[in-house]
Amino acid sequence: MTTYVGSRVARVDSVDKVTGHAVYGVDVALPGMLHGAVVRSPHPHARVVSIDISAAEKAPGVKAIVTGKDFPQLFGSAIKDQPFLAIDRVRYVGDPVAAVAATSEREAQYARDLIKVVYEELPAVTDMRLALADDAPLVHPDMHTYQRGGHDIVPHTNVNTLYRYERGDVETAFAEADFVFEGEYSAHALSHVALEVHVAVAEYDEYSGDYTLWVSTDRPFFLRDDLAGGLGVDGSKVRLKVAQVGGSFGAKGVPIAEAIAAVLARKTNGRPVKVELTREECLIASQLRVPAIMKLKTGVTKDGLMIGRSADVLWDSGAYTAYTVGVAIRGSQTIVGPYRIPNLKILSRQVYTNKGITGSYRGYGTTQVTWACESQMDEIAHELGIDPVELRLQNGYEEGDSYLNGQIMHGVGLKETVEVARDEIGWGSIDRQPAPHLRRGKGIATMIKPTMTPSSSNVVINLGGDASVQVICAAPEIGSGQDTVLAQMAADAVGVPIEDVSVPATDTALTPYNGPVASSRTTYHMGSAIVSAGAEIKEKVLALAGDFFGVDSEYLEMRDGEILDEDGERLIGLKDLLAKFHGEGFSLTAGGRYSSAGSPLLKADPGEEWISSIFWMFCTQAAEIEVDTETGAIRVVKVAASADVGKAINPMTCEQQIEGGVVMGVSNGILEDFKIDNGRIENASLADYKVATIQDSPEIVPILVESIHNEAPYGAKGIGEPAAAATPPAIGNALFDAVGIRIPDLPITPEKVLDALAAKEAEDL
């Protein structure tokens, strides 16, 4: 029995946020704090011939200037390929070359503009296809010498990730198929456009050699280790304090502002340095979604049974790899979609180009591959004369099915998500022509996503003498409501009112290790740790109560701060009980840990256990759109968005995640589009880089499907990522339903629609 889990509890941080009392990274201000400004490359590829800082050193307020030669170390998660500042060459427009710390932002910017850099331009490669050519300029000629993990590369080329996977016999499957469908699809680079820009404040203690940073990040321990590795110190020498985070969507996990702030702080005699990127810098010099070109070949029977698929996926990491290696490997696996396909062949390659850094983006590769997979599914359905919904139901995973590596899947609510989305959108009925120049259509798309596996979470729960509960963990609140969800689970696990539960801010020196607040893993992993620690706290309290009343604690219960007997009658309040044991000086502490490593749920074919996921996420969206045949503009009228959440700890926050994901999907499906010329982003402002606003938001109907996961806390899985992936293909498929055209390359712009309509009209003549 739960009191708070499953309830629409108001967010615990809501009052602080709406009243402006919440402290974000941009709000951090320390005594004696300096401000940083960065010199950035104007070239996509060039040798740094010289840097003249003499005039800048004499500028008012300047306290430190750093260049790449001051810090020649490299950092990176999978490949250590990125310098703090360019050492001998720049590799993209926006690459940091030098940085200044001064007593004010204006003084820092003034001094920055006095730094003179001489470049010798080098041949650049800004197209991922051309990066594969034998004679392509090498972005990293020394890639083969870099420290990296165990993944494959192709030395002396631009291919920084090479992954192959085969199962069954694809060629035989194609030979036996009644129909073979081939197509090429592409997904473009996107900015995360978090409300809060990248920001960090760094302080260096020259006596202890310790770095302390106030940061805005979703993965503090990963970021700490990246920085420590680049700085050449142990992780214990780098301390990260995380305030509220104004959104991330995967953008704030690698050193961006943090790297610059840390190296500046080394030269300021102990004064802290704040580096806050402008919005333009966020668009050109943080990290973007990884662009992809995806070739799909699928064999099916005349009845619509999928029997074989091959995929050739090319990813563009930009100038450095950041977190893109995992995207290229794990993302490519999900191009199979949530479907049973016995014969598979996947080739995934990722290349360096002289463009901005790419990396994690909400969905970690699934937003790209879902576009390709679900676009082709719709093509197959229409060519075979099968209802697109029925084709997905026919091939979709069910409880107990095997994933491509042989893992038995548990907690599979895929088909129910398809059915409820179909019903809510009114599949099969539509007013196709509400006006002479308008056409309406409906489309559907579904998806699958794993979570980071294995990974671990740790928590310490402290019960104070005043009956307050602290959940001490490294799970920063990034705007998605996890503080509330964690507080709900802790309140029920311990048995106290939720208003007595707090989740202090993350501090890597004080909070125990946690994996990232990413991969939709927090509710499942941290929730499991909280349930374990909470149960121990409750057990200790009931033992005290049993001793006090002279009864066996086995027959006692604690709920909502009250000690109850075996009949559910109140014996004493928790606060009153604790007052008997030294009151304010009393405390109980318990630690909880959860790791998915070793779970029997991960059992798979020998050598392929690493592909398993401790839980699987499913999401289906059905969209109704309106197309203006005179302008090519698309208006998304309604989206029915269903998600398999396992168990909704807080249905309201789950629905908010779905709604936010849909708006994000609409935005990157039909609006967002970088204009890039020779590696230079020409529309690096929110005036020109268009993101969805409330005016672009359709009617959204979020629907929660609960397929209880037996190993999860209260049965809950994750929900944060899937909703953004299904929206663009649902829109694209609705476009075909409305006017009979397909756009294989995102985004679906009015210009592309008009060109396709004209081509179709010419073809029909």
The other form holds:
Amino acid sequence: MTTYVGSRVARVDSVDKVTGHAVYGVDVALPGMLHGAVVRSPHPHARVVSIDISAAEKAPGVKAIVTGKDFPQLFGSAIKDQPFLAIDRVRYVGDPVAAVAATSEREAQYARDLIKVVYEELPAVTDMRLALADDAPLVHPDMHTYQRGGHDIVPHTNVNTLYRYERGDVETAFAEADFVFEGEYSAHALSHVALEVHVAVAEYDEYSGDYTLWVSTDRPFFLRDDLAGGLGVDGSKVRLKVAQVGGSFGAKGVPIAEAIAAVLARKTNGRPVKVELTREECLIASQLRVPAIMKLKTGVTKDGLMIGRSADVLWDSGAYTAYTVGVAIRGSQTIVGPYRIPNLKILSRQVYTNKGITGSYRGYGTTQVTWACESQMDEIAHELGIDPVELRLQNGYEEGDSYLNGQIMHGVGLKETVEVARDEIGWGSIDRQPAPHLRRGKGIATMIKPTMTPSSSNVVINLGGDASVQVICAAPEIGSGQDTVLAQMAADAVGVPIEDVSVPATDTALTPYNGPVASSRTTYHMGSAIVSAGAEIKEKVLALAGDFFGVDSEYLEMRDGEILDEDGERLIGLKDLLAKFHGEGFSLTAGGRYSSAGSPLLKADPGEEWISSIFWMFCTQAAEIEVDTETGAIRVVKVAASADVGKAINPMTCEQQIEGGVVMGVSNGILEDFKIDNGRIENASLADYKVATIQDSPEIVPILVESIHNEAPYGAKGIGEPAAAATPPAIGNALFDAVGIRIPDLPITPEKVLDALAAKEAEDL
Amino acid sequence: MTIRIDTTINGDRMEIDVDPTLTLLEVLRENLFLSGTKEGCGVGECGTCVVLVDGEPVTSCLVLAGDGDGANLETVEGLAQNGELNEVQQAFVNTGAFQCGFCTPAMVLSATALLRDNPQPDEEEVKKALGGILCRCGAYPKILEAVIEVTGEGA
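I would like to compare: after the form predicted on its own, may I see the structure of the form predicted together with its partner chain?
Once more the chain from above appears, this time first in line as the rest of the complex follows.
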């Protein structure tokens, strides 16, 4: 029985956020603080010939200038390929070259503009297909010498990731299939556009050699280790204090402002340095979604049974790999979709290009491959004359099916998500032509998302003598409502009122190790750790109560701050019990740990159980859209969005994630469009890179499907990442339903719609 | 060089000496430590820096501090009185009309201004009034629900 889990508890960060009291990374200000500014490359690829800082050094207010030679170490998660500041060459427009710290932001910017960098331009490769060519310029000629993890690369080329997966015999399957569908689809670069820019304040203690940074991040320990790598020190010498995070969506996990602030702080005699990127810098020089070109071939029987699929996926990491290697591996697996297909062959390659860094973006590869997979599903359904809903139900995963690695899946609510979305959108009926120039259509798309495995979460729960409970963990609140959900689980696990529970801010020197707040993993992983630690606290309190009342504690229970006997009658309040025993000065702590074992690689030996993902998430979206045949503009009228969340710890925060995911999906799918010329982003502003406003937001009906996962805390899985992935293909499929055209290359812009309508008209004549 | 501006901020009349080249946003955040007003772009494209100038929503990154002279300014810090949230803030809490919270001050202020002028806006009027403020978390459906809740028209 739970008091808080499953309830629409108001978010614990409510009052701080509606009153403006919440302190974000951009709000951090320290005494004596300096401000930084960054010199960035104007070229996609060039050798740095010389850097003249003599004029800048004499500029008013300047306290420090750093260049790449001050910090020559390379950092990176899968491949150590990136310096904090360019050492001898720049690899994209925006690559940081030097930085200045001065007493004000304006002085820093003035001095920054006095730094003279001489470049020798090099041939650049800015197209991922051309990066594969034998004579392509190499973005990293020394790639083979870099430290890296266990994944494959192709030395002396631009291919920084090579991954293959095969099972069964796909060629025989294609030969036996009644129909073979082939298509090529692409997903474009996107910016996260977290409204809080990338920012950090860094301080260096020259006596201890310790760096302390106030940051806005979703993955404190990963970021700490990347920073330590680039600084050339142990992780323990870098301490991160995490403020409120003004949005991340995967962006705030690699050193961007943090690296610049840290290297400047090293040279300012102990004065802290704040580095706050401009919006333009965020758009060109933070991270982007990894663009992908996906060739997909699927064999089906005339009855709609999918029997074979091959995929050739090309990913564009940009100038450095950051977190893209995992995207290229995990993402390519997910192109199979949530379908039972016995014969599979996947080739995934990722190339360096002379463009901005790409990386993790809400969905970690899923948004790209879901576009390809679900577009082709719709083509198959229409060609075979099978209802698109039925085709998905026929081939979709069910409870107990095995995943690509043979692992048996539990908590599979896929089909229910399809059915409820179908019912909510009113599948099968539509007002086709509400006005002479308007056409309406409906489309559906579904998806599967694994979670990061292996990964670990640790927590310390403290019960104070005043009966307050602190949930001490390194899980920053990035907007998802996670503090609330963790507090709900802790309140029920310990048995105290949620008002008495707090989740203090992350500080890597105080909060135990946690994997990233990413991959929709926190509720499950940290929740499991909290349930374990909370149970121990409760057990110890009940032992005290048992001693006090002279009863065996196993007949006692604690709920919502009350000690209850075996009949559920109140014996005493927790506060009174603690006062009788200890009063002030009392503190009881318990640690909890959850760690999933396994590997994202699908290489189980026969007979061995190999965990590829500790759980899977499923989301389905059905969209109704309206196409203006005169302008090509699409208006998304309604989206029915269902998600299998396991147990909804807080239905309201689950709805927030689904609604926000759909808004982001609409924006990604039909609005956001970078204009890139020879590696240079030409529309690096929010006026020209269009992000959805409330006026673009459709009617959204979020529907929660709860297929309880038995090993999960209260049955809960995750929700944040998958919610945006199914929207673009649902819109694309609705476009076909409305006017009979398909746009294989995202985004679906009015220009492409008009061109396709004209082409169709010419063809129909 | 500084100029003196005579202004009222959240009901407090004050005279402040400021660098005339600073924006109103910079003065609020850096001189007066009213950091509830956020900066998302600095060039008038995201709407997160909205404050009310004589009751009207204004992107404070686009006006100079001197424009605050003689004006009545309201920032998010001034909305709650005596520990009580205003009705828009309370509706945002009730419906969960925020996620990361970075756009929330601008949304709450703009919705408050709208409802003072037009206590019964329909959905299209609410969308128009809030259409200049980006929320990347996509809290729009619940923001709309919150504002409509204040009008008493909600379900």
